[in-house]
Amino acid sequence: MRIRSFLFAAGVFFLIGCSGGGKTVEEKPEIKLNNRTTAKEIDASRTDASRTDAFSYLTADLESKGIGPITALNLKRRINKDLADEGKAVYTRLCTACHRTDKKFIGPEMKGLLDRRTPEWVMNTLLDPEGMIEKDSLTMKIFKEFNNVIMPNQNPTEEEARAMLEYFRTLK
């Protein structure tokens, strides 16, 4: 069932990016994202063709936790580099049929994601994605961005979450 979905969400991917629809490409407007940066600053600053969103999921947002059971999460400086391999494992297992590690695929790419976000933020995505695009602003623009699929919910424990989160840090 799972795989009946995915190839049918990547027919669609498919079918979408290869229309072009007859648009015609316009100039982005100059729009402040989160007074940090502009969408045209963003653009400027990519070196890989296909990241060319006006919003984009790139956009850095370091203060939101997003809504769900995490509420403040302490990461020690060092790596646990036991930990990551075991979140490289569950990520391996769990997301790669819609996630790359350094491009956009049917999801966010997870190079440099905490850059970008907060581990908090990161945590109640991996535990409640289904909460998170109902109540969590930055993930309904997300999701909106990537064509409105929803991220199925892979059911990680607390633990699984938190390797994972360990294993995208050493994503730089």
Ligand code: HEC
Contents of the next structure:
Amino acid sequence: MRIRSFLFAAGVFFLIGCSGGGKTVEEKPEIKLNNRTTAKEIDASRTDASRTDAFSYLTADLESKGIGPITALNLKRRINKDLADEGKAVYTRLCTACHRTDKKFIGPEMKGLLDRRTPEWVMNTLLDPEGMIEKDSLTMKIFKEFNNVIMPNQNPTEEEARAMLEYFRTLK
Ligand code: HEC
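Return the structure block for the form predicted together with heme C (HEC); the form predicted alone was the one displayed.
The complete assembly is shown below, putting the previous chain first.
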């Protein structure tokens, strides 16, 4: 019942958005509303967000591994410098249109990333950002904070994603 009225309300917003010529970015979450599970999850995350009103993308969550292909990843204590250099090159090529290392830009800064996220969560974000926005409640909250801008999949290989992760470890 709750979901149905949520869907109805969302539909109304969507119509108002269309007729009022609202910004396209604000309409994006509604596109998924045919899918009941997603709607339910967005609903749940809205409730969460109102409960923890102090949430910011810098809030650490070192529990969530996200939802995606990577379920376990143990990092060696020592950073692999060669791998990090490789990762830096990939990051510069694929990501700097939207990310800066040390300040918020279109997306969050990468500095301190591994102090606030698990390696698995980061890998899943790099390998399947759209899936994370649909299924992962932490990503949904960050997505809302960044004006509903969807991070597009840059299609890195798993090796490239792993190399970028190593580079992010060097950004303290
Ligand atoms: C078109 C812009 C865009 C591009 C290109 C992009 N991102 Fe993002 N990224 C975002 C936005 C916006 C967010 C936050 C909202 C979201 O997740 O959709 C984000 C979120 C993230 C996060 C989560 C950060 C946190 O603090 O939790 C990581 C990690 C990330 N991006 C890494 C990357 C990497 C690595 C690349 C390159 C392979 C990349 N992004 C390419 C826009 C982009």
